[in-house]
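A lone chain, given as C-alpha cells: the form predicted on its own.
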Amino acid sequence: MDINQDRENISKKLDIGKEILYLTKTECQNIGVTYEKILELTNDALVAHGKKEYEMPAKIGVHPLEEVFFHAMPAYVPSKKAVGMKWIECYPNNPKKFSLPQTTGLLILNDILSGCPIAIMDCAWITAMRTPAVTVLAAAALHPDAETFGMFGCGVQGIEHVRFVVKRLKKLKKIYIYDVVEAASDNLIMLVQPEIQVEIVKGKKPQELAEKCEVLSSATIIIKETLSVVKDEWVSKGQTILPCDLNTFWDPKISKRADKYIVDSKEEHELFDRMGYFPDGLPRIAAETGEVLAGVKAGRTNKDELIVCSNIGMSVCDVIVGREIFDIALNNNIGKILPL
C-alpha cells in the first residue's frame, strides 16, 4: 500500500487536519498488541535502522533540574508509513517525592502527505514494551544459547525484561534478579513466575548476578554520575551485558575493555557523551544493534568475547509500535476522536 492509499484509508475514519485520535495508556495497553508482535515490530525497526532506511536525529532535550531530562524523539520509517515524535521525560525522584512514575510522556503520529497530526497517545506503555524487546532481540543475536540471565532493576522495565527474555532465549534454565528495594524483587517474582517455566531466583547482592549469569541487563536510573555498582573484577570473558541505563550502573572499565561495544544509536551515544554521561569517555563503538540484526556487521564471533550492547532507546521503535496501535484503534473504533 502506498502513502496515498494509506491516507485514503485513514480518511475513512478520521477527518485529517480537523480531527485527531486520542488514546490513553490503558487503551494502548489493552488494544491487543502481543509480546510476539512487539518483538516483530521492534525487530523491523532495528533492521530498518541497521540498513539506514529511516530518518531519526539524535535526541534533543531540556533539563529543568540537574537530575532530569526531557527528550524530543522524532522519527520517520518509510517502510512502515510511520512518522511522528515521542516527548518523554525521566524524573528519577518521582516515585519517592510524588508517588508518580519515573517516566511519562506522549507520542504524536502524523499524516505523511499533509503533515497533520493524526494521533496522540500515551507513550509510557510503548516505551515499557519496546525497551525490553530491544534487549531481548540483541541477546538472542549475541548469545542465543545462554542458560542464565540476570536482571538488575525490578520495576516496570525489569518485569517486562523477564517476561520477554524467555520468548527468545529458549535454553534459559535460571533467571536471577536484583533490586535495592527487596519488595520490588518479590513483586516481580509474584507477578511473573506463574507465567513462565524458567525459575526466577532473587539475588542477595549484585556480585552474585554478575558472577553467575551469562547474559545480564540493567534498567535502573540514568544519571551523569557513574555508580559502578557492578565491579569490573566481577565480569568475565564470554558474558553479554545489555544496559538500558547508559553508563550509570556498570564500572566504566567493563565497557572500555569489552571485545565489542555495540550501541543502538552511535549518534545518540555521542550526544550523551558530549552531555557528560560518559565522564571517562565513550568506548570505541564496534557496531549498532540494528546492524547486527540486519547482518550488516558481525555480532559475537567468539564464545570468549566480552560484549557490551548499550541500548538507550530509539524513536524508530516508538513510531512503528505506535503506528500499529493507531491502526488497530482506528479499525476497531477505540479511543476518542477530538477536534483539532
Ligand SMILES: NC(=O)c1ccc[n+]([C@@H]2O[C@H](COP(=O)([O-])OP(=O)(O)OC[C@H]3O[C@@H](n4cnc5c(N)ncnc54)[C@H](O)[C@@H]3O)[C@@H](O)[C@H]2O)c1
The other form holds:
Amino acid sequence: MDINQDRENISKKLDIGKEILYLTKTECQNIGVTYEKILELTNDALVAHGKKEYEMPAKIGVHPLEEVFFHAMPAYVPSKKAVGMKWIECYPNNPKKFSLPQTTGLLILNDILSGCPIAIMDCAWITAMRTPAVTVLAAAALHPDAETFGMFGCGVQGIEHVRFVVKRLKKLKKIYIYDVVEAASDNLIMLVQPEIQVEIVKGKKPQELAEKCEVLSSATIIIKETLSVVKDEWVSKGQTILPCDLNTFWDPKISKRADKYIVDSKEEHELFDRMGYFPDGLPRIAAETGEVLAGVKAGRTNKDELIVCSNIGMSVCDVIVGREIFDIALNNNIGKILPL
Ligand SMILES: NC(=O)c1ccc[n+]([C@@H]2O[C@H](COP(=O)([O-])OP(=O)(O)OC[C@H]3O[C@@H](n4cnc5c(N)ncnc54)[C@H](O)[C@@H]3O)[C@@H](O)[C@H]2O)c1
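Write the structure block of the form predicted in complex with this ligand for the protein whose form predicted on its own appears above.
Time for the whole complex; same chain goes first.
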C-alpha cells in the first residue's frame, strides 16, 4: 500500500489534524498482537536498521535527578510507514520508593504526509515486549543450538525474556534465573512455568548461572557505576551474553576481551559512553545486531567465540510495533478518539 492510500485509510476513521487515537496500556496489551507477531515485527525493525533503511538519531535525554533519565526516541521506518517518538523514563529506584515501575512512558505516532499526530499510546507494554524480542532474535542468530539460558533480573523484562526465549531457542533444556530479590524469582516461576515446557531453575548465586549457561541475558538496573556482579573468571569461551542493562551488571573486562562485541546501535552506545556509562571505555564494536540479522555482517563464526551483544533499545522497534497496534485499534474501534 502506498503512502497516500495508507493516509486515506486512516482518514476513514480519524480526522487527521483534528483528532488523535489514545490507547491505554491494557488496550495495547489486549489488542491481539501475539509473541510471534512481536518477533516478526522486531525482526523487520532490526533488519531495516541493519540495511540502513531508517532514520533514528541517538536518544537525547534529560536527567532531573542523579541516576535517572528521560529519553526522547524518534524514528522513521519507511517500509512500515511508521514515524513517531517514544518518550520514556528510567528511574531505577521507583519500585522501592514508590512501588512503581522503573520504566513508564508514551509513544506518539504521526501521519507521514501532514506530520500531524495521529496516536498517543502507553509504551510500557511495547517496551516490555520488543526488548526481549531483540535479545531472543539475537540469541537465535548467534547461538541457535543452545540448551541452557540464564536470566539475571526477574522483573518485567526478565519474565518476558523467559516467555520469549522458548519461542526461538528450540533446543533449550533448562532456563536458570536469578534475582537479588528471591520473591521476584519465585514470581517468575509461578507465572511462566505453567506456560512453558522447559524447566525453570532458580539459581542460588550469579556464579552458578554464569558457569552453567551457554546463553545469558540481564535486565536489572542501568547506572553509571559498573557493579560487576558477574566476574570475568566465571565466563568462558563459546558463551553468548546479551545484556539489556548496558554496562552495569557484568565485569567490563568481559566485553573488552570478548571475541565480538555487538551492539544494537553504535550511535546509542557511543552516546552512553560520552555520558559516562562506560567508565572503563567502550569496547571495540564488531557489528550491529541488525547487521547480523540482515546478513550484512558476520555473527558467530566459530563455536568458541565469546560474544557479548548489548541491546540498549531502539525506537525503530517501538514505532513499528506501535504502528501495528494503531492499525488494529483503528480497524476495530479500540481506544478513545480525542480532539487535538
Ligand atoms: N535495553 C532495553 O531496550 C531496555 C528496555 C527496557 C528496560 N531496560 C532495562 O532493563 C532493566 C530491567 O527493567 P525492568 O522493567 O524489568 O525492571 P524491574 O524493576 O521490573 O526488574 C528488575 C529486576 O532486577 C532485579 N535486580 C536488581 N539488581 C539486581 C542484581 N544486582 N542482581 C540480580 N537482580 C537484580 C530486581 O530485583 C528486579 O526484580 C532496567 O535496567 C531497564 O532500564 C532495557
